[in-house]
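Given next, in structure tokens, is a single chain: the form predicted alone.
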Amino acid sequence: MIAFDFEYYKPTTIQEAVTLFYDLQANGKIPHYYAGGTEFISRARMHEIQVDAVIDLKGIPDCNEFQFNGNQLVIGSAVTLTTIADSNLFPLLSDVSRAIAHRTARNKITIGGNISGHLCYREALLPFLLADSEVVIAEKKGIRTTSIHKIYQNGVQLNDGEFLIQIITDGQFSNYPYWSSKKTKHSNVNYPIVSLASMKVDGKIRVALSGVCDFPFRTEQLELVLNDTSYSEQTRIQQVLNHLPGATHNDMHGSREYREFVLAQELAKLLQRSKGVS
């Protein structure tokens, strides 16, 4: 049960949603963008969030687009993880999405909600980091398109009042060799100890990780280390562990030492799997 009342709005255009957000703020209210609603409902029930109004983005056609436009795959922020998992338009993204929660939850969780949400894992973000995707953002002044790397630097960098409209990915990234794995403490639907997504592009390994630090990440330095075959695999793995972009996550689901142990195991599998794959 949610222990507070709130107003509900379902705009049908991007401009209507943005205008509504700032009008509500100007009237002293706390608005909140909403699509699948799973995280909002959970946090509201646990008294972690309280708002005066929710703005449902599912009525905006741009947020529901999911198709190739020429050679670009366009995914609206309100598209559910089930739709993405079942479509296989971007096979790596489908695999990663299929490993998030259970199907009933994925029927509600949207791609925008997963990668912009409050939880630190945001596993669906990993394939987009590997593909250098672009994101389309609604803001007070209109719409802007920018690199996903600028929006997700050690966490979500969206400003107050902004929301994600679409993620755009070059279609070539649907064809590269890929691999993903997710390790949890107990069942497959738990939060990840380590979630790894990888592609091999022009003979080089790309890798993005979730569950290791307090944010998902892909870094150039780690990929340089992994691709430097002048060192042994064990040395490369140790170098990755030595150059993580933040402190290793340490909570009830997994200690820092355990996460680093699991990460080393998954990186070893990745290096073995990548041999002979171009």
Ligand SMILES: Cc1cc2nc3c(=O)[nH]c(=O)nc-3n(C[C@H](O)[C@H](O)[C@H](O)COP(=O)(O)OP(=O)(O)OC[C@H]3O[C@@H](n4cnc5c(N)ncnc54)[C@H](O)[C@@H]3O)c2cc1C
The other form holds:
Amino acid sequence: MIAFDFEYYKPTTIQEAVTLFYDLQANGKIPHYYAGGTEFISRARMHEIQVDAVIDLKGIPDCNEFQFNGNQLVIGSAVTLTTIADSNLFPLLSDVSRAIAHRTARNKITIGGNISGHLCYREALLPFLLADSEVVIAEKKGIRTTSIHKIYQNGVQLNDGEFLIQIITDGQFSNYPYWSSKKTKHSNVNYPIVSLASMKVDGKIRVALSGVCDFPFRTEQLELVLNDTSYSEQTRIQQVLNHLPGATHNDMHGSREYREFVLAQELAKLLQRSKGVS
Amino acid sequence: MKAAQENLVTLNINGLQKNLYVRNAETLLYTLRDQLGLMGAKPGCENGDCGTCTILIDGTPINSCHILTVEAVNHQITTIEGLLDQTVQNDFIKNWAIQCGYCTPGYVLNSYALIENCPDPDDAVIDEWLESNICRCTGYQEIKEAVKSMLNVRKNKNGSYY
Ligand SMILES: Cc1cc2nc3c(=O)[nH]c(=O)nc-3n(C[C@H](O)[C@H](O)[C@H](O)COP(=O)(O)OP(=O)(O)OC[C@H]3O[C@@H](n4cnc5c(N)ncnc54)[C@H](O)[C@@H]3O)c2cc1C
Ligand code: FES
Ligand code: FES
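For comparison with the form predicted alone, produce the structure of the form predicted together with this ligand.
So here's everything in the complex, that chain up top.
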């Protein structure tokens, strides 16, 4: 049971949602954007969050788009992970989404909620980092489009009152060879010890990781090391471990040492698989 | 747009219209159980992990602990009490897919949605759907057999199971 009360709004336009947010704030209230609501409900029930109003984004048509617009794949932030997993518009994203949570939860979890949530995994972000996708953000003055790397790399950089409307990805990224793998502590349905998404673009491996550090990431330095064939595979893997962008995640699901061990195994598989793939 | 913290809403549950006052903060699980006396959806983890609270929204399985009641307005809600079709339940009984029964309503609804939405699933698809529910008595194999037997009956009758 959620112990506190809140107002519930379901705007039908972007402008209405943003205006509501700032009006509620101006009236001394704490508004909160709401999509699938799974994280919000759990956190509210456990007294980790308290708000005065929730603004449900699912009624905004732009947030529900999921289609190619010319050569651009447009994914609205309120599209569920099941819808994405069951489609084949961006096969790597479908595979990564299918490995998040379980099907019934995916029927409710949205892509925007997954990548904007407060948990450190945000696995659905990985394919977008590989594809250098763009994000459309609602802000006080209107709408802005920017690189996913600016907003979601190493944490979520949205300002108060801003929300994610859409993610736009160039269609070519649906066609590159890809591989993803998710390793959990035991059952299939669990947070990742290591979740790895990769693509081979113009002969070079791109890789993005979740579960390894306190945030999902893709870094240039790590890819340079991984693609440097003048070194042995073993040396490259060790170099990747030396070039992680933050401290290795260490919690009850997996210790730092275990995560690094699993990461090394997965990178070895990736290097094997990418041989002969152009 | 609703500014109050409690509202009069109309819910469409098992084909019936129900008018009731609900707090915006109330999850459907508790509206069903405490206000409507529909006890089939069970509280388990209340965290989206176990599936014992599963209901169908427009035919899609949803954890009722992870949906606000106000979100369900204008949608068709089906609970185990509304699944009058006995064939799914019978297949669970025939295959010994029930022990204590706590998880059973969730499994039956999820299995029903599976056979309705995917008439010819392979093992991987069946596993993907059943993965959403946890059976504390660990009757997983029997539950999977029950789903397969439903699918076989449906196939043998050229798609008309009911
Ligand atoms: C059973 C279960 C298993 C899970 N397993 C995994 C897993 O394996 N891997 C993984 O990565 N995650 C996993 N998760 C976590 C889940 O993906 C996140 O909690 C996600 O935030 C839920 O999405 P939602 O749409 O339900 O979010 P909501 O609860 O609606 O929102 C979550 C947060 O994101 C914000 N938000 C939502 N939409 C937007 C938007 N468009 N713009 C800006 N901010 C927004 C909200 O304000 C809120 O702070 C799991 C969750 C469950 C319930
Ligand atoms: S009680 Fe809802 S998923 Fe466990
Ligand atoms: S039959 Fe007891 S929990 Fe499944």
